[in-house]
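One chain comes next, on its own, written out as structure tokens in the form predicted alone.
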Amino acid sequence: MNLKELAAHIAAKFQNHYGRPPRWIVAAPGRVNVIGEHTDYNDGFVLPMAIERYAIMAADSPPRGSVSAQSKITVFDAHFDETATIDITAPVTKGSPKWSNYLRGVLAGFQQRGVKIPALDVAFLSTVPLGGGLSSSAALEVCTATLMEAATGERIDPIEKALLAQQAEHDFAGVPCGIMDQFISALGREDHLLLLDCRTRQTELVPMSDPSVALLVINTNVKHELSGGEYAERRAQCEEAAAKLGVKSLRDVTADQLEQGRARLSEIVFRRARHVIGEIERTVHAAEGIRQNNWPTVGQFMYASHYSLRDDYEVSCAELDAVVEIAEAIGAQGGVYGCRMTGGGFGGCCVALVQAGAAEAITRKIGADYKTKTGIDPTIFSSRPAAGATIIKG
């Protein structure tokens, strides 16, 4: 479903639950990141898109006349037929069900900044799959924030919204987030990519309007359980190379610096500062390549990034490398210009940039042959850079 049908469909749900039309409908997307990875807790650059996938609320103040209603927050799950209850006459606290927690980070927020939180209704639906590294917990938080905003006629910066949103992560879902995710769904905007810098915040919108091309998103349908900390580890020693070459982030090291003090690091955080360093350039070549339409370039750069990070950095999978293999054997005449892993590693999606009229060919091809190396059926979808958080209906 398109944005248009999706809020007639969040609209018929929220009719049929509590009886009569929202008053407000609100959406916000998931992402994925074209090229970037591992660089956001280095200080580098990334470059998301938003995609077309959704979490989409419908919401409507309660009746007049119910005054228990006036002291809470309703929420029916519209994909799960699950309700939670947010209890608004006191600081909003962490509560089931688990889900809830993204929506109770962002009333705390709004609380914390001295916003009363209106007793509403609300239905919602996600589209943005779960558990595929596409932040549909991002497209939540902002969501909920984008309806915060229309409820209360409290506008706020875009990118402090965002801010308040990764906060929420962070202090309700335990999870320590960088900066990407909440921004990308904030601040997106139809038609362009977003490249972000993740010391200072700023943001430079990079167009990608050439209707010969799209992005397709492969789910591997595979999530392999970490162990160890592989995260936590990475993070370590990335943060060891810096220290040992003297600077605060590997943001300021450049290629060569890092082979002059290739001695004062052990061979395995050498390759990982070699990942970061290499990574953070690519991303930068990849934007301007985008801005001149210079795809076969963009996509060397895509499976660049790939390769550094299943060798240097070591976060791809079997199923993740498989993908790669398939998209690279199609090659460019039969429409793929590059594809590589995205999020954080060890399953989840890749992201390919492919000639938009030949994304559905490619589209059965990667499908079959997937499926014949893994035994897995991937789920597949092409998408355009979409827009950011909107208020579509109040």
Ligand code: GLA
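Form predicted alone done; form predicted together with the ligand now:
This part shows the chain on its own.
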């Protein structure tokens, strides 16, 4: 479903559930990170793009007259047919169902900024695969923040919005994530990647509209549950490396300096730092390659990123490695420029840069070979770089 169809779909769901049409419809996309993995919380660079997969919400004020309805936000999950009720008369706290915490965290952030949360009836659904490393949670958070903008009539700066959503993830989902996912969901632009300097928060939109190439998202359809603790552990190891090297963050360290300081680090912490420092460099170079439509070069950086994530950072897994191996076997001759795991790791998705004309054949080949190797059916789709969060109606 494209965004227009999706908007019509959620409007119908709202109408069905609440018996009247919605007044507002808002959406926020998921993302795929082209390169720059595990660099955001090290003050480095990332290069994500928003994808044509969205969290979408339709909403209206509750009908006048019902007093109890004025004290809460009712959220109907139109996909799983489940309802969350959030009390807005007091500071919003964590609660159930679990997914409602992404919304609760954002509402709490607005409250902390002195915004009076309006009572609402909401219907929502998401086409961002859950837990697939495509930022389904950031999409939901940014979508909620966008709904608040629509319903209160007060726009907030998109960077402020992204930071508020990130805070929600930290405080209400317990994931000490960086700023990439919420930034791209809030600030994405059609046909552009977003080169984000996570230290200065400066952004540059890098055009990517060459019709001769396409990006494929390959979902391994596995998720290894160790991801939560492993993410925090990687972050702590990076902080340890920076502290032992006497700098604020790994952004401040060159490859040479890392070598010179090697004796001060344990073997594991050294390798973690080597990934981050190399990845920051690769991301800057890959952005340059994209500006020049130099796809073979971009592809090489993608492969190098994967090997580094697999060997030094150790956040890949057998299924992600299998996809990259299959992509490499198809090779440049078969139309694949590069491929790598994307997102936090331990399952989820790979991203491949391919010749547009060969995309269908490559999709079939990866699908078949992955199934043979792992026994699992992958989900594969291609997406143009999509726009960030939008108010579709209201």
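None of these values were measured; they are calculated from a predicted model. So that the term is clear: the rigid core is the largest set of C-alpha atoms that superpose within 1.5 Å between two forms. Positions refer to the first chain, counted from 1.
Engineer: I want to check residue 240: does it shift between the two forms by 2 Å or more at the Cα, with the core superposed?
Structural biologist: For residue 240, whose C-alpha is compared between the two forms after core superposition, the shift is 2 Å or more.
Engineer: After a rigid core superposition, would you say the CA of residue 268 moves by 2 angstroms or more between the two forms, or not?
Structural biologist: After core superposition, the displacement of the residue 268 C-alpha between the two forms reaches the 2 Å mark, so yes.
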